[in-house]
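Take a look at this one chain, the form predicted alone, written out in structure tokens.
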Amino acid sequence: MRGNSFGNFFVLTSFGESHGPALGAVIDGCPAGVPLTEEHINAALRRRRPGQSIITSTRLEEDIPEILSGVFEGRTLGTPIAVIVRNHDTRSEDYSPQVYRAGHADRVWQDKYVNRDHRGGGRSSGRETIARVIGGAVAEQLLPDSVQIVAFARQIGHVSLKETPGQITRANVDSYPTRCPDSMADAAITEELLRLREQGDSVGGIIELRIDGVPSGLGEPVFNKAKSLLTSGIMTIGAVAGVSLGEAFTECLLAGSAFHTAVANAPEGITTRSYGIQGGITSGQRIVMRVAIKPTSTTGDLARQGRHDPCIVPRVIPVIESMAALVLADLFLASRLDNL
């Protein structure tokens, strides 16, 4: 099985199943000297874990994060660096290998590999993001400062945020158990999950990607554009149905001269509408992106059972942002080679 790892300078490798003995993450290219701890990664893993409030799956997992390798008191040492986290309330008693869910990957992965895990979906499962959500905490430590990735739920189901919030910050968005920095709309999310989830089905929404901070002059402008690599990024996380730069499906539509207006107080030709990557190359203004997420595949008798969540959203979070991360380390390495 190949494609199991991601980037070009700094790279994660991402192993384990859903019902195995642990998931985890090697992270090579990491420069030596960078600050990191067990708290760092724990930090990002409590945001992704399961049972964070009553509109999200019930299994326990504390997701304790082990260091094995490349750190050394409290700074990377410029080794891979291994972590892994054990698994630990799995059900693998409600998985049948006669069962292919629909929505999920278990028949074509029977196809193609023929020999499966079935047990949750194994590989497949959204547990693997833990290995993403790993390699962003490292990711982070390495980015400078400035650079500040926040997402959150603009709009889940048919309930949308009345007014995009100016600034936000991940602590103001986390208070919110839909992660909708709404409090009204936050409400009536919380009341339509509950209700969906006692009927067994689910929902998808949508989730808004600002990165601030980022210095211009990151991505190239051919192939490996900031905005293909970031987009490709994100879409390799399964519940994704589709990503955008900004408002690009509405905005696409506009005339040139309204689409194409200049950023107050920025450098000439720099445009508002590019959200922060202008011929693929990032001009140091905010990048935007909305993320399409699907509705949860498991649906009916198994979804009741309190083991799924109605709605991926508010756990897909800081998933993206990680992937984001990961995407920004790597350009961000790259950018050392552009020029003497």
The other form holds:
4 protein chains.
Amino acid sequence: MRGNSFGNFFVLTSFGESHGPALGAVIDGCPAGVPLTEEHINAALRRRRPGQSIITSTRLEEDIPEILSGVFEGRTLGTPIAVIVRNHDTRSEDYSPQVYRAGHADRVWQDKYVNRDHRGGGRSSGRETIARVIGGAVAEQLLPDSVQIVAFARQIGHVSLKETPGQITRANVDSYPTRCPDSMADAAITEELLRLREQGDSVGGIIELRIDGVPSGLGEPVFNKAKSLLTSGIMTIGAVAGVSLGEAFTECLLAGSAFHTAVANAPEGITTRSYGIQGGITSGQRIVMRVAIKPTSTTGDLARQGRHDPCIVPRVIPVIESMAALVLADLFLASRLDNL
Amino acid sequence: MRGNSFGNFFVLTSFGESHGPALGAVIDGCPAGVPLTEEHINAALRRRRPGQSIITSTRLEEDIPEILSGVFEGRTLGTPIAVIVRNHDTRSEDYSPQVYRAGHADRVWQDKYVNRDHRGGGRSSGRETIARVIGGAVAEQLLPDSVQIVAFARQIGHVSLKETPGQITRANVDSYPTRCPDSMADAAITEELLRLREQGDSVGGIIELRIDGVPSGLGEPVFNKAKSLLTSGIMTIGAVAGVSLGEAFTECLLAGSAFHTAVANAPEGITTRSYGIQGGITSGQRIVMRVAIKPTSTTGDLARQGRHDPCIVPRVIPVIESMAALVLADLFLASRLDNL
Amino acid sequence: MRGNSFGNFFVLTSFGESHGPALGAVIDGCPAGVPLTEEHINAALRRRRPGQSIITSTRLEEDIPEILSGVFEGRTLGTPIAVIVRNHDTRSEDYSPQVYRAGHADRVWQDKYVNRDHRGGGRSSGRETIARVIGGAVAEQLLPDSVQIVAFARQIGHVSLKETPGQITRANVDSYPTRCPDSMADAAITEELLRLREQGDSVGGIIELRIDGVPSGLGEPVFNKAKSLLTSGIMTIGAVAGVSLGEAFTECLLAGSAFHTAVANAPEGITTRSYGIQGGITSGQRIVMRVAIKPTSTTGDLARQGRHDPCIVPRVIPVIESMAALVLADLFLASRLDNL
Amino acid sequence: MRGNSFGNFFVLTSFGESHGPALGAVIDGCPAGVPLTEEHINAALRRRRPGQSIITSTRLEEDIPEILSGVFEGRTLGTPIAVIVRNHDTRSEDYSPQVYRAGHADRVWQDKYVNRDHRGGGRSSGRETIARVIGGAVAEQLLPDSVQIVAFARQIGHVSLKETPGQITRANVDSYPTRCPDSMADAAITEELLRLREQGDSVGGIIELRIDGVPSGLGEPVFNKAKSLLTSGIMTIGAVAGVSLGEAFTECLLAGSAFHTAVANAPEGITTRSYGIQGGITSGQRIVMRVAIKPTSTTGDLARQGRHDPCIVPRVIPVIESMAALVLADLFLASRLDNL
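Shown: the form predicted alone; wanted: the form predicted in complex with another copy of the chain:
So here's everything in the complex, that chain up top.
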């Protein structure tokens, strides 16, 4: 296996199995002098933790980060930042090496590597996203304060968000258990999820990601386009099955004259449905992406016992934000090398 | 700028501006002994070339590849394979440094790099995809013969494909100018495109990518998932605005019990809507992806003159296939390192 | 800072400051199925540990490795192998932020990163080599059993080794505190080091590295030559000031006809003073390298107190062996990609 | 094969076989705005070209560079800079696939890759260094004007340089055919080389590399130390068999109190025999390295015919300078990422 590192300049290396001693992350490439404490990381991890409401898994995972290196007197040293989180709730008796769960990597993994940690998905467990949230927390400390990264549930099952002004802030989104920031939609989704759990079923949804305050000029014109790195980062999350700029799958059927409308007050050539990324490079406008999230693959009895979320959308949201922060931190550093 | 290389093991480096002396590619990491001649590359380049029908741009670009290194007596040496294509039709008078074209990178590029080759988009021109097609042609020579990569126009504007058995082969798709492999749909799209050109307008569409015969076990469980690398590769193409496994943006709203249906005769745990990729690893089933393509950004007088395709979908298809081939070649080599 | 990872296929990432909570290593790219336990790593760490004889530093560093991930039931999973070692003897009162020690990185580090962990050298402490020894221990488990990597003290100060047959095995070398595997030389060196410590002085030396049983065909002809990767790896060690194939600095003054002598019974074209590496590629013959080690930079009162070794040669030996093992493991994996 | 790229930020990719259509280089990562023309590269290539004196090979290689991309109106665009040089004197009848030349990679290459371009060494020919000289020429344009990189022949066979003040400038070194910048030494070496050619023999030597005016703070403390990257770069050259800081193989036998002498007027802690690199980081002092060069491996009749230099030292000098420039350009860019 390879591919446990992400990024070119701000590099996250993720390690750990869900039922091994610990999971963790090493961030190499973070400049010296960035303010960072365990509380920054702790706050980020709390946002991804289940057990927060009646619609989330009953497994208790209290994830306490420990910074092992890279920070001195409250600021980064420029050296690798290693952070670990110990595993606690490791009821491995739930898992059998003989059972290949539907929609999981169990079977292909067994064939590929032969030696497999079958307990809870091992390395392909959702717990691996802890490393990404750690990395994202560090990345957000590096990014300029202007950058605001917020994801939210745009649709879960049949219920979609009616947007009203001022709704989409991280604090407001987090105040709803479904992370669909509207009281009526949140209630309707909660009801549906409780019903699905009773039936031992699940559902997916669509997340919207908005990024404001991004400096213009991030991204490179060919393989490291801002759009491809963001998409790539988000697509590394297990539950994600599709990513688009705006609502590309419907908007791309528009006539070009309607699609490429000039943005008022923006620099010449910037168009609305470029969604903040033109020719791969950020324009300073808002970035908007949509992300399709698969229904939870655990159905039937295990689902009825409530040990898995009937919908993973609320928990994936901070992971998507983390991947976006990692990509932007990477491009932010890269842009220092643009000119003589 | 960085990011002109793609791949971890089978590495394509792309270079060249649209109006400079030449474009080209260097492939490093191709094993020795792979059969390869200029004709393999020429055949691939012919498939991306415009000027093939009444609906494509009138610009004549005869792209003759020259292999400079890496091949000896009809087989690869294991050394870097360098291929160049000279630029010919370089009517730079069409372009002015003072004009920032809508929907193009002109303006953000100018701000980012200051020194900009404004002629025809320079490095951010669609001509850069020549390098990807060269790389894809080499990658296909490396991949096992079983691997069949075919993309086709699923929908352009309002016209979508009615699928019938046996339709989706590369030869059949190529026999339609629109690459929508159905006589009635092809005719309807052609009519619409001619009308749009007259109006100085354009349209986008949706491409479907199907890959059959992929060995199981390609892809890594975390950042190098087969789905994320394929998506990442496809999203590096300028015209692409969205990528999904199957039709994820609608399918993800299904109940989990409907979404995760077991595949008959497949290994235990393999489900239909994993579309050949389970937990990031190929399962040996067919891979299916959808790709949203923006309308051509050139509208108005320049579009009426026919110097740009009113719809880029037919020309993007071989580029998407090339990116898929590059990703699969990369993962194919990576899988040699799985076990002791 | 970057550059805390080493290797292209078998990748070691090192982290940790000498007086922070822990040091550690993540190895990504080790195939699945390699036998590995904490005892393998522990055995390697014991070989680098000071406090083993009267001539080594009096600081007690009991370095207990903990494997956090990547191993299941005694074999590697193919996932990242994370190993940490807690720091204990952290008498930071020995160190002052105002003092820039001669021959250390203190001053340049302060200027470069501004935020500096001054305690014991922080990241630039010799303790960082723990990560390399961990990585080397894993690499040796991956390499074929035939590969024998042994380094030894060829000369310390004025005393040099008189070689006799059968002397150069790792077990025999380790049985001498100076790692100069000859009773008389070992005694003479010990005497000199005790004298130097009394005087608050130090000395350097020359290490020889021999590698037997390397498969032929490892290494790539251009930038990843076996000789350049081995040299590069060894030169990343703080105390190293020079590396050569054999005794190149004297042998290169020979006539070509004397230098390039054919090796009896070896494949045609293999010559004696290529020392097992021909055109960058291993030939299957013994690899021989010489490494120049600087005198310990701590002199004067601190040296008299015995808190630093008067000669670092014995302690550097296992680190050199580890770097060699890492390079060979990397090239061993790379060679799987040579042919179709 | 892999390993045809060098550098982390300023990345040179080298391609081409000695008897194929062309050799070349792609430089990715050079910022926009650097002044660059073909004449800069041409001047550098002229310095490595043989046929300059009676002691060099009689093969005429007129190497004319063509810039294919990355430069616009005399300045770099920030895009990849591709440069090719056509091969002309390709007398492949000199070479037979059945003969494995002593001291060359012929045999190990044949075994490793099976498909081998036997003509003139193919990829492992000294002609590959053209790519490095191209890369070095671009790197020198990027580096601050203060940086002066000069290598010269310190010793060839039995004749060594008596140094006098002001001698070591690139222009002065180049004015001697042997690149040993002293009239008497140059004459003595020339005489010896003519004698060796008559005898069909060859000899090696020692090159000294001096770099002045390097900004302090370049290099990273662990694997990307300035000393290890410089050494690694130089060791990738075929003829090099050893590299040291200063004369490390003799100086390391000094007492520490003599070795680590403080440098007058330098920042506290900087010592003489650190030769401009302290803890892996440049201190702003002069960098001094020694490089051992093997005798030319072609001896006997082919040597008598004068088709190979009896001593490769003069021709390797610009290649060593180029590798040093590449490393410094890389570290120069890296240092932009040190701090918040």
